[in-house]
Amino acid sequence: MPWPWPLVSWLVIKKRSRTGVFWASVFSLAYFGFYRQGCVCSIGAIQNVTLALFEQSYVIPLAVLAFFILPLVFTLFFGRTFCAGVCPFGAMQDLVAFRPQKTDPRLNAILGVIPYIYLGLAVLYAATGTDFIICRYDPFVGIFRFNATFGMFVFAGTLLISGIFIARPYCRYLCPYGVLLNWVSRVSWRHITITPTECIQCRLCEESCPYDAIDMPVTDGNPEERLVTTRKLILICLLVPFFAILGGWTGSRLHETLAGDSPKVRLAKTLADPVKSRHQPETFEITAYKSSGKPLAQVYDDARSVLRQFYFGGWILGCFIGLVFGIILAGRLLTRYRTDYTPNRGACYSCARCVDYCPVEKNGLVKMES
C-alpha cells in the first residue's frame, strides 16, 4: 500500500495543511495500526534487513523489504513526512500531545543518545540470529492487537499520558528507525518550511513546535575569533576519536553480558553446571539438545563462536555509540549563525504545525483565496 507517503508528502510540502496531516495520522492509526495490527512494521523492519545481510538462508519477504525502503526514499526527497502522517506508532502519540511542554535543551541532546544505543543493538542481536529485540519490547503492537501483556500495558500507557506533555516521547528518545529517518532527512531534496517565502521575524513560530524541532536564529554577537575556532576544532578531532575508542572498549567487555541472551550461550552455561540445571525446570533449550544427539563439545563450540561474534560486535557498537556521542558533544561546542527561523531537518517531523503560526503563510493564503 504505497499511496499513503506520496499523499501525505503533498500534504506537507505542497498544500501546507496541518488538517491534512492530522486526518492522514487519524486513517493511519485505524488502517495500519488497529486494523493491520501494526505490522508490517518499518521500525521493526531493521532486524529483518539486518538478519538477511549476515544469514544468507534467510530470505527477507518483499512486504517488509518495501516497508524498510519506502520511508527513506520519500524522507529523502521531501523530509520526514512518514512521521508526520504515516507511522501509527507516530500518529498515537502526535494525537495525544493536548498539553506540550518544551524540554531542556540538555536534557534532548541526553535522552537523544538512547534511540542510536536501541539501534545498535538492535542490529548486533540481529545480525547474530540472537533476537528481534525491537518486537520483542515494542510497546504498541501489543496494544493494536490487544494482547499486550501486562508490562508492555503499562510502558505504553506511561508513554501515551507522558505524551501530553512530552510530545512523541517514543519518536524522540527510542525509535531506532528515527535514527535512520534523521540521517537522511538532513540531505533531503525538499524539506518543509515555516514560512513559504522571506522570514520577517515576528517570533510566532517560536513556540510552535512541541518537538523542540526549529533552529531559533543566531545572529547575536561577533563570529568567534578564528583562534577560538580553531582551538574547539582540534578539540573536537581529539575528542571524536577518544570517545569512538573508549566506546569500543566498553562495548568489548560487555561481550559476554550481550551474549547472555544468545540460546547457544544459555544452552552452553547450563550444560557447564549440571548441579544448578538439575534444580531448574527444563527449557526449551535442554529439550532440544536431548533430542538431537549432538556431542557437547559442538554446543561449547557453538557458544564461543556465538562470543567472538559479540565480542567484535561489541567494538563495532561501542564504537558507533562513542562517535555519535561525541558528534554531539561537537555540535554543542561549535556555533552556526543563522538569520531565520527554520526547520531542524533531522528532528522535524514535518507535522506542519509551525505553518499556522505564520502571517506570512496566512496572508498568502487570504490573497489567494480572494
Contents of the next structure:
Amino acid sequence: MPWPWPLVSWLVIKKRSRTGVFWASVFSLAYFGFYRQGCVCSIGAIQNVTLALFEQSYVIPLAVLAFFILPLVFTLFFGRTFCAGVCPFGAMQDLVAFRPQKTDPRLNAILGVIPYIYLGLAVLYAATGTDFIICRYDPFVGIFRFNATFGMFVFAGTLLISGIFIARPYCRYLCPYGVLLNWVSRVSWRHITITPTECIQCRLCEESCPYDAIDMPVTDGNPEERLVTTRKLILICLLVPFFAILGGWTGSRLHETLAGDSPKVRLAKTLADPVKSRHQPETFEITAYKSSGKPLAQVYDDARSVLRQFYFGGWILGCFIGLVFGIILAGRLLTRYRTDYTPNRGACYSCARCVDYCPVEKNGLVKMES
Amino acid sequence: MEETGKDPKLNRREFLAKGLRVSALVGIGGLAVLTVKKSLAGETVWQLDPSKCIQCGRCATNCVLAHSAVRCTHVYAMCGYCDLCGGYFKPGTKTLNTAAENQLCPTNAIKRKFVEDPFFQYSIDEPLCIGCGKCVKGCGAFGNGSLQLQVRHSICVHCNQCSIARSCPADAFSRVPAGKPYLLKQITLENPK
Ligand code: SF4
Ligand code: SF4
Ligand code: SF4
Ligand code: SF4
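Having seen the form predicted on its own, can you show the form predicted together with its partner chain?
Then the entire complex follows, led off by the chain already shown.
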C-alpha cells in the first residue's frame, strides 16, 4: 500500500489543498484504521526494526520494514505529509480537533520531551526482546477493533476529548515515531509554506495552526551582542554534556526497575526468594519452569545477562534523554531571527490549514475578501 | 531557495541543510540495508508450541479478542479413541455418558460419538471453544495428548505483539512464517505412529 504517500505529498506541496488532505485523512482512518484494524503501523514498526537489528533469530517481514522506512523517506522529501493524511492515529485526532486552544510554549516544550522518553524506552524494551510497549499501550487500536479494555478505552477517550481543545495530543506529547519524523522533516527537501510566494507579515495566519507549529517572526535585537551569544554558547557546551551524563547515570541506577518487566528476571527473583516459593501457591511460571527441565543455574544466568543488558541500556537511554533535554534547552536559549511567518519544520504536520489564511495569491496579488 | 548565492549566511545554511539531508538519507538507507538482509518477503503470524504449553488458561483470557483466537485442535492421528476420555470427562465421572455435568469443557464444545465398541470419536465444535485448555490438560495427563491448543489464523487479528505471548508463562508463543502457520505435535515417543 505505498500509494497514499505520494498522493498526500502532492496534495500538500503542489495543490496546497486542505480539502484534499482532509479527504485523504478520512480515507486513511477508514482504511488503515478500521479496515486493516491498525496493525501493523509505522509507529509500532520501530520495535520490529529494533528487534531485527538486535535479535539474531528475528526476521522482519518486508511489509513491516516498508511501513517504517517509507514515511521517513517521504518526510525527507516533503515534510510530515504522512502525519497529515496517512497515519490513522493522526487522522483520527485531526478530525476531532474542533476547538484548538493555544498552549503555553514552556509547557509545550516540557511535555514535548515525553515522546523522546517513550521512544527510548520502546527501543530499549524491543532491543532486549522484553516487550513491545508501543503496542501494549496503544490507545487507538482498541477503538479500531471495537474491543478496547476499560483502561484503554478511558485512555483513548481522554485523548480524543482533550484533543478537541489540545489538537493532536498523542502526536505532540506521546508519539515516538513523531520524534523520528520531526528530525527528518527539519532537513526535508521541500516543505509546505504558508504563503505561495512571499510573506507580507499581515499576521492573518498567526492563529491558524491548531498545533502551535507556526514560527513567528523574530526581528528584535538582531544581531545579538557577540558577548551574549558567546556566553550562551559556553553555557550550552557545559549544560548539554552535564545533562547527558546525569541522565546516563540515573538510567543505569534504574536498570533493575527497568528490567522488572522481563519474565526472565521475574522468574529468577521468585525462585531465589525462599519465602515466596515455599509459602505461596505455585505460580504458572514456576510450573512451566519445572516442566521445562531447565537447570536453575541457567535461569540465574539468563536473568543476570538481561540485567547486564539493562544496565548498558539504562546508560544509553539516560544519556539520550539527558541529551535531548539539553538540546531542547539550548534551542530555547538561542534566538533564531526570521522575518516571515513559517511553519516549524519539525513540528508542522503539513495539514495545510494555514494555507487558506494567507491572502497572497500565487501570482503575488493580495486576495480581496468578499 | 531562490535566495541562494546572494546572502552568504543563507548560503551556508542551505549547504548545511543539504549535508544533513544527505546524511539522513544515507542513515535511513543504511538502516534499510541492515534490516533488509534479515527480512522475508512473506508475513509472519503468531503460534504457540503445544509441547511447551502448560495449559495455564491465559490463552482464553489474555487475547485482545473477547472470544480468544486460540482454540483447541484435535489431532486424530494421535487419539486413542478412548471410552474414558481424559479430555472429555471430569475426573471421577462414574457413568460415561454425554450429560453436561460430566463434561470437562465449560462450554460443552467437545462432541462424543460412538464408533464401534469400545471406541469413541471426539471432535471439537470450534465456534464454542474458548481456548481454556482444560481438555488439553486432561488429555495430556491421562491420554495421548491429541488435543492441542492453536492460534486460529482465520480468527486472529495478527497483533504486532500478541497479547497472550506477553503473558504466556511457558514462553510457548513465537512468530512463525505465514506459509506454515500451525505447530501441532504429530507423534510422541509414547505413541509412535
Ligand atoms: S505524530 Fe505520530 S501519531 Fe501523529 S500523525 Fe505523525 S506518526 Fe501519526
Ligand atoms: S500546515 Fe500550517 S496549520 Fe498545519 S500543522 Fe503545519 S503550520 Fe500548522
Ligand atoms: S498462555 Fe501459554 S501456557 Fe497458557 S495456555 Fe496459552 S500457550 Fe499454554
Ligand atoms: S495475535 Fe492478537 S488476536 Fe491473535 S491470538 Fe494473539 S492476542 Fe489474540
